[in-house]
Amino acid sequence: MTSTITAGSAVSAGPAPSPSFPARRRGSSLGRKRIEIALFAGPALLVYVAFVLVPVVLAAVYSFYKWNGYGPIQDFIGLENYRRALSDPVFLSAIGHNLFVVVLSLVVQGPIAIGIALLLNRKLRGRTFFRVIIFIPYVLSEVIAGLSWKLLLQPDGPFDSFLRSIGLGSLKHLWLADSNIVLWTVFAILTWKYVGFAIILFLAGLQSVPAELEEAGRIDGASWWQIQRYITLPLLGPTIRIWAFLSIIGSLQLFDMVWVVTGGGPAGATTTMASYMVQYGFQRNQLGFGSAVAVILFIISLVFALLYQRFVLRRDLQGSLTRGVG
């Protein structure tokens, strides 16, 4: 009887510890994953906090003070810097210049890049060479490209001499000194500089378009233009929307090319929000006011980015993120 009871007790007590092993293994596996995530993402997160979040917070703090960048920060003026910026006609015109570049980038650069990408996506002799040539301006430094164009567009410079040599001398202008055309000149330089990136981006997107669909369209009697309009371009939509997002954000934050070529002149005809910020914040030692302009630029870019992702990129982002289970 004693042995039977002991055996029964052993049988009933035996399986009890077994469920703890999978739970312990899951816990240790989850802990290792967290450590791996911390090791890989930690340095990048620290850099992001140190060089993005902290400067944004400091700029927001400085924007409430009248400060020249030297000495202690004591002269608190509240929202005066923001009122000054938003009531300054030069800054308001700078916002208009940024919006001008935004609109023209979408209306001019986009169709040009799509058209060239569609042509280079066909089987042409030397298309690799043309792809390289088109992409070269994008890989050039903005300073090098800007100084080169500044020298080319000098009065009676190489570009004017070229116009005279082909019988178009009457088209000569003060390309960088005439306030009526200088913004168009800057946009032409920006198009030359950045359209190559858009073309390469669209060419990459075209590689994801199934060749079977184009073949089916040709079998059904569709012309090349009809195939591009009804098959290729709709499937290229996500790439176009991503490019538009990058182009608009870049246009809102435009600085380097404008600063090198015109410095924001003549008479503020090419001033952008970023060049206005640098001019007042650093050249005139009004760091508090420049910080307010930086915050305004940050808010405009952030609001646009959030709205664009909410209403334009929402369909493209659906299903791209997965949720952990367990």
Given for the second form:
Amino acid sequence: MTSTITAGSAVSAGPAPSPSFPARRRGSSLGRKRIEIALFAGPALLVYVAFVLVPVVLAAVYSFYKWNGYGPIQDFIGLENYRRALSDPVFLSAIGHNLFVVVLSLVVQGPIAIGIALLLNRKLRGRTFFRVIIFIPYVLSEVIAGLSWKLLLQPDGPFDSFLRSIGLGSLKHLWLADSNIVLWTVFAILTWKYVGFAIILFLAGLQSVPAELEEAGRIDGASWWQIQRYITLPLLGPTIRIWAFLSIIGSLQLFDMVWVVTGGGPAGATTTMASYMVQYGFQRNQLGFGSAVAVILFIISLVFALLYQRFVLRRDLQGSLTRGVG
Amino acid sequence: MNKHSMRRLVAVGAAAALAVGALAGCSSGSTAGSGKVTLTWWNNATADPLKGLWQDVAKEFEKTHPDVTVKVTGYQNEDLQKTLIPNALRSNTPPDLFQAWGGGELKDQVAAGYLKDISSQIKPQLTAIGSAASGWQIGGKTYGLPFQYGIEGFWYNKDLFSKAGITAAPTTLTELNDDVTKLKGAGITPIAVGAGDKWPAAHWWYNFALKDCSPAVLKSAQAKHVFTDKCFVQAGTDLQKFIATSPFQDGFLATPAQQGAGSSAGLVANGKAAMELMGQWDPGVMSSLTDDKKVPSFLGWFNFPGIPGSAGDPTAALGGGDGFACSVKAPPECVQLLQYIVSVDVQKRFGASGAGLPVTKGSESSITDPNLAAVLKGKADASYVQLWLDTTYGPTVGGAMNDGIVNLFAGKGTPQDIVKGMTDAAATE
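Let's compare: the form predicted on its own is above, so bring in the form predicted together with its partner chain.
Following is the full complex, with the preceding chain placed first.
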């Protein structure tokens, strides 16, 4: 509500449309403001309500029923679907897999991306070329990339041959078939796919670090490392915090890469909350149960997003999103 | 909240309701005015020869029924089964004639009142098709008809078998175990399995259950979803023992069934493994995975061997079919089209196309492909044919069963866990 009012007053505070009809202007300005609000916010609001709010509410309703998707919804079972999901070891391990990817993404992808971004921000021969190369995996379609990796990582497949050809044949593993390794394999593929996006974000963030500060640091005798550590990185903070936010949400909702490469297998070793939802909701025709899983995934993501905004992004977002809330 | 924002809220709510209403309004009727009828027909034929055959059938039907237009569309099989048809049924805009795989899924659709009871109109067809149609019958009523029904067995490489000194296909589990030992001794991977896709691994357990459980036990399990007979645990124990002899290729847990030369079908097609357990479609899949795009000439076929001393029938076979069902809203012409599809004439052309095994009596002679002929003979030799167990039990129990079996393959579950998973899933139905 705050934001719409701000937008409205900003509009009316703008340059007067026509000074020659002062009397009519006052009478129509309120109506005009409403039309403007309706025109600008209306379509987006409609789409949002129809495709986000209504489905979320419907999913919440379905989650209290036993429903195979056919026929009327009438078998009300209360919280039974939630009880079943939260007591299913497969679902609990799926949550564990999501958290594994969340933590590893932050700990591994973050430093790699920051390092490469700092490197690519220096004057370097072929800098544009490297920037493009690094961004390519992110542009590839998820399914194409996933299928390619699936075929590359077959036992004695192209990847193993490659290892042998460079004398690392002893590193050969059953990359996708060994349930102790497969989650790491999936994580490596995710890193390959998404680190480029992080790097581009950080590179953009680095552009907003004032060159004067670095210059001043250099004049005061700071080394390159000191400049990065005490000037660039702190100023990159907002970008890092936004990236971490996107990365965590993406990891919590991880689905497509897992589905294409492993299908959640072998034996549930890479099941995520979202792949569990599709497997149980759609493939097993239990839409009520699937909805309950969806609601749990939604609540976990929402709670996390709100907490993160409240405590981590508070300063970054000051004056925009959190005004009036924080 | 003041009056102002209240009014705004109401306006937003009304607009949203309108939008949702508009979305839900995108429906289509099958009957147009003035006696003209349009039949929509969804099938899983995305490539020739089957795609062309169905189009011809539609055109011929239009010719003999001038008032009817048939709109025939082929979709990818899994999309059609898991997404398109269920969604069309749920949103109450079903196609008139559509693919039906029989079993538990059909049972759910019938229970929700989506399918037309065609019992009274297809009596002669039912007689001509025989027991293969039972998968499309619920409680003595018929809701669809199969146009093809095949069984599964081992597709094996005759050259590799003779290289390992095996002279005849195994007929008992003991012989199969001996052959596995011989093949390993000759440095050949005995069996390929695409456990990455789950169902190919699951089919191993189905076959053990088929050969361990008596027909009566399987029948009652099918009707009641009760799996207390100890033969179900025995099937898992036998499978566990078999897996312990390491007959499968490296990394079988992640191997796909049909994608690429590294898939289980690709391994057999390219001589890297001696056999795989698969349905009658396997030669076609293999031909797409070889360099010369031809069906390998070394292929032979045998049914899953019997288990000496068990309650199961050693000559029983496991199989499945494709059929069509009419939506309850479909015009009467739908049943006539279905009758035409299972007529001897169309069935003979279906058999001659090599796309599968026809079901109507009198069409068998059309099979010329040697591999399909071998399966046809296997089907004739079988005392009875059990529909795939996951299809039979439906997606809920079937999904739990398949996951339990894959866990057993991965060494992460017990034979008891499979049965417990099925029982638990049945309780949530």
